[in-house]
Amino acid sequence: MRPILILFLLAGSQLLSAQDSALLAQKKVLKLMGCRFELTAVAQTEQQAWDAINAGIAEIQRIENLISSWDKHSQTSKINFNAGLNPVQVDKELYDLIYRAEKVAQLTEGAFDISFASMDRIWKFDGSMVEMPSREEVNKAKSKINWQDIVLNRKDQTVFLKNKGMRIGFGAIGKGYAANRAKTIMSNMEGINGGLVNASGDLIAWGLNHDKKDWLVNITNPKDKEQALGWLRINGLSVVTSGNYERFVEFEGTRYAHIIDPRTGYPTTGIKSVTLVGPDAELADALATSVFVLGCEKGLELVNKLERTECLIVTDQDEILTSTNLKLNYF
């Protein structure tokens, strides 16, 4: 996901007053999984904070090696290579991630689908596209998309893509999962009082920040990334924002977001940004994409049915829509 959350975080480290037990906050920014990550740890000592950050980084790198579809040696690449040929036995962790992805696909009636990856060859959002792909190209790629053609065998712990040319990818769930895992590792380490992991907009925070308060997160205005629409105080929650203003193509005055509707094979339109708030970064990651695809009415209808999950949508007309119980503080 995209770096579209503005955060009030501690840059570097800061020693707090003696009455705060001399808590220290450390932060590191680096590129992981092809995007910008920020990891912050609040601890009793500087060494404890850095140990937690380094452990979180190692965990994210491990997950990247597991789920990357670009690394030809990864289990995900092996699944894709054997599409239409053979089931592939995988680690339980990857199997379970794919199983959960299928559950989200079922929940969203196919608006979320990790087999969308065949579209990567058709739509490019790196500035290289000069014209729309033909309908024939889109339809050919779309014919490879169907989450129900991902066959899971729990007994043998195998994954099989039924049709040749099918591909799975974790671009809409992987960074949320990595943020979850890094949080789990870091929060269980000695001396850690709180922390935050931000995977380019897939953010999860726990405990207290350097001021011994809940974490303050600003929601970026998609019209101006230097401005904020409002802010939230969070603790033990994730905030995931997806927008169409970082990666997109524009043809004949219409902006097409990098998020593909797996049901049509075409990029989504009509929404500028979606922010999901909930207890789990992985699920919030998947749901942010799903709401983009479902659209405002159906997207909010889905979110309002889910416990402890809230949503904010900014439409192409700059209308702000929210789920029933979102407590957003506006400027």
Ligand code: ADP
Second form
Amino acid sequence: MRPILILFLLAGSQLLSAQDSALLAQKKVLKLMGCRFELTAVAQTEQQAWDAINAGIAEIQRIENLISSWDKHSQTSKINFNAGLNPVQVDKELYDLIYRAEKVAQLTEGAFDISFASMDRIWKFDGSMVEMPSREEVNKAKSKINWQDIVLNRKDQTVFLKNKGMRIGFGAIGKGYAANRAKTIMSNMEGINGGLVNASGDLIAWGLNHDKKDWLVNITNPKDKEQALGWLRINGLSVVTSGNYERFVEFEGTRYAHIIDPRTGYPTTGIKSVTLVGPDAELADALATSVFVLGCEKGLELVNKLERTECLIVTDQDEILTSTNLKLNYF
Ligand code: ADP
Ligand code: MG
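Previous: the form predicted on its own; requested now: the form predicted in complex with the ligand:
Up next: the whole complex, starting with the chain shown before.
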């Protein structure tokens, strides 16, 4: 997914605002974890802002090295290589991330499942697919998906994928986790009054912007990325959007999103985008993906049960559905 959320009130890397004890915002846009990141820091001096941005970038790169399943030297790849063979000892950080991913799998009754990754061999969302995979192929890969076969041993700090061919991947939770961590590191730096980390539409903002006001974020219209559906005022909240308009495949007029329904082994259909609002970017990221799989009714039912968590869904028919307490502002 790409920037579904367009930020405004920020004007790039410029000195902004000149009132008493003026604050300034600095922003850096760069590619991290294979996608577009924007890091913004609000401080009294340029140096403080840049120090925070650079620390945030270093933290995201560190996380990428840990969780990437493309880098064959990462701990995640080691877990995947050892599927059906051996438990792999990992850093506490990775262990805990997998533990939390299992909690989301439990909460969503398996709609969210990091072991979806065995499907990477079957479904490609980069434009290279020319025909539907056969049902046999899908079923074979699907038989490797089951979060309950990710065996965690806290004492030894090991992760074991029970079956050969099983794989895990953090595509639906990693960017949210990285955004959370970058926020934590940046907000603890000297002189930082606020900031915003936007990982291709998975966004967390804290403190105040350079105008000493809350952050305003647009929610993009999945029909036209240049247009906004509305906007939200946020402080200390994350706004995370998953969409089907960047990475997808189409067969016989049906568009399949790059999110796999673990129950069927097929990519999800019927929803164009899901925006999740909540205090934690990692959970919001995981839940946005989950709502795609659960569908509108069950997805909203789940979100309505969770505290301080709201959701907006745009269906294939361009219907907009929201959770009970979402207050979207319109232009
Ligand atoms: P985006 O990458 O657009 O932000 P998501 O956060 O929804 O979107 O993540 C989608 C990615 O999550 C997929 O590309 C894949 O790597 C992974 N994924 C697909 N299906 C599932 C699933 N059922 N559970 C967990 N992760 C999934
Ligand atoms: Mg996600």
